[in-house]
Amino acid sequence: MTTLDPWGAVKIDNYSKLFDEFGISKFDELLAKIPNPHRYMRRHVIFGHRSYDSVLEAMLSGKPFAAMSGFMPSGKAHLGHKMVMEEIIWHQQQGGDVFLAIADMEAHAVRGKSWKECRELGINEYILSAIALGLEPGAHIYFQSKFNPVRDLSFELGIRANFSELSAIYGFSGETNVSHMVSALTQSADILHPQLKEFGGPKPVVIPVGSDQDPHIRLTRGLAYKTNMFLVEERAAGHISIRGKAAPKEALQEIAKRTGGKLYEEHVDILILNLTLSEVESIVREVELKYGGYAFMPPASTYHKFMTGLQGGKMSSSIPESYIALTDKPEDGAKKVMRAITGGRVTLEEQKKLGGEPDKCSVYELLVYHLLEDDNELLEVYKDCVGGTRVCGNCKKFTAEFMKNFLKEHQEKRELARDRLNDFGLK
């Protein structure tokens, strides 16, 4: 059975297993409905989702939605982090409200980073790079340890969670420190807090992640249900049940009246359905907010494939030669590309005869994920590779030059971003 570990270095070879084992839906089924899809969507780098249709519906209808992600400031920001930043920025460009957390509580509890290190890494590595990549003012950027809405909400969520549940999801043991457990709940609060009243109330919120982060999503979706006053279930065609968990009797009465349902002691049944499930859920959220509840919508998520490490295996922050940092010197980034493992054959003769294997090539992956925006240009590279007319040495030089130019331009924009920190409420 596949194991997903947010803090480990799990390499998932067969993404299709996730659809069956963890209930992740295929993203391709939504692709045709998305205007101006990001290249990660077009190129199937984003392969799965949970509840993204709710985000897409809001996007298409002009209703409020949000995108949220967090970064643990434990080391250098690299191309893997850039993927998430770009997904967040794309959602901001589509009209979404954006939230970016610096998970300093997690870095302090799990990685032993000092608060000063967390602050410096958070700004100098992650925030500056996000702004340089296109994040605009209006985005909510915060450090967990300094942000009361998240800290207060994590305390409330802790009432609904227990050690057995956290242990089952994360593999916590008797040796796990309590602050590590608290940091997991804090991440759930990160994910849910964009739906608090002070941030516009309940709305679809998408969390772009690698599939190793799905335990956070599953925990948070469960906590959202537990925290709400009401649970809405479609039991069969034309039958919706609304159960109130310690909800005021008056709230159940109002739901029954507004939906045309029949009121029982602790639930409302709607047997003759004149409303859609979505309309019923909307009414229930309005009533819950009126009576002081949270009315959280379960958070949505998208899942992108892992980048391959430049020397094979998974890209890892603990192996500098496996990744290119956004603050690497442009010349060093180019050198890493030249040393990277390719999908080429053993000899030039075999390459010309059999063609290369771009699906096994970390250099080609750099072009797919980061360096070539034009799909037609990328297709030509692919055809030349599998056709045996593209030699790995020349392809490396081609990609290394792109990488060098990208890093140079990005780092120039990072310096300009320093002057814009005040625009984001940071000093």
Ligand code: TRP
Given for the second form:
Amino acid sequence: MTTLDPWGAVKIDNYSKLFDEFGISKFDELLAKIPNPHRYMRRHVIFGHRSYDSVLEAMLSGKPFAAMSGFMPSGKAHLGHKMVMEEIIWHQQQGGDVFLAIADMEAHAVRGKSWKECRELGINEYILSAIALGLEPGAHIYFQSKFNPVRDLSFELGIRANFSELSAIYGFSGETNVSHMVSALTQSADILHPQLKEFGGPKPVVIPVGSDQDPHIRLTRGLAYKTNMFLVEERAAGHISIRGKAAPKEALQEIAKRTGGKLYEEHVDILILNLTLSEVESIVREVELKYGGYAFMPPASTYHKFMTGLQGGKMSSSIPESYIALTDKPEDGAKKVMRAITGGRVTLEEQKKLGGEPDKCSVYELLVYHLLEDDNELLEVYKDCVGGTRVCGNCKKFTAEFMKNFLKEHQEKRELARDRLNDFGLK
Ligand code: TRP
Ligand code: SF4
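What would you give as the form predicted in complex with tryptophan (TRP), now that the form predicted on its own is on the page?
All chains and molecules follow, beginning with the one already shown.
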């Protein structure tokens, strides 16, 4: 007997390479520890992470943590953007400090959008929807071009990045315009700036992204590490070594003193008796800050799967029928659902005999990702579909109705959000 898998629409097969080749960890391992896990967590839409344990630990023990993301204001905000917005909002609800960049420098340099357009799209598409979805004041929302802490940091990070590395990640060539390269570093600065002193100093910060975004995360983790004054490594069991990469002598001395480690010419050797690795790391960060370093922690990340396009294949902003925008007219959104590809069989008889295939159904995906919050209700849909008692026509109508209502309510909330921009320091 095959077991029911209501999350089948988000099959992991295509993603296993990420675990093996790139060292992304499985999110499942953390799931049980998470209080009120988000629907994307419960349903394994979020399937992987890098050092999310650090974020979770802070969340559980009431220590500072943050979540950050950015949107390039180049077109319409759609259900894919909604996923990231929800993830950020969820972290704010769990007590995190949250940061949202409007990547106008990127849109200007890479997509040729005028500053005026960037401003309008930034507010009208992304910010209003994020607020409508539940972002609360206290969130730091900013436009890159107007935000000096990020611009200054990106210049600083640029010292640690070179053309070869950036071109390997972003595919830059000799023809790439220089501001495009600058905008890549600006993204790294977006990610690291919540850890600047003026924002409360080093802390776990999570960047929720789609799985194709991992190269940016790796770059930024590399930059964080390169700016660190010290290299902390766990050696043979019970042994930690701390090397000063660009640290003053006194700083290393201070670390030796505070950890009770043995001071050598260029490193400190610690036998762990009373201190854990993370306690040693936290002492090292304090000393680094005192001596003028950043002491960045590598940013954490979570990886979510993508929805398939409503017509099969990928969602693409150049194919309006493949996605639903948050500002689509409710009736149009419903129509897109009615025209979407399902996992239904060719004939009704076959459907009754074999059941549908929700795992291959973009309509079912809408329910999993966006429209049905209750896991039991979703399980019912799944069972009825594979059992052959649910037919696609009705199922699409059911889903289209949900979509219409969601869009209608969302758009009403967007209008209310317009009056609240002030509360977010905007306008
Ligand atoms: N480059 C991202 C995009 O194309 C936008 C972005 C800018 C971003 N800064 C970021 C995403 C920081 C995550 C974190 O949409
Ligand atoms: Fe998809 Fe619904 Fe048809 Fe099942 S019945 S294949 S979930 S549209």
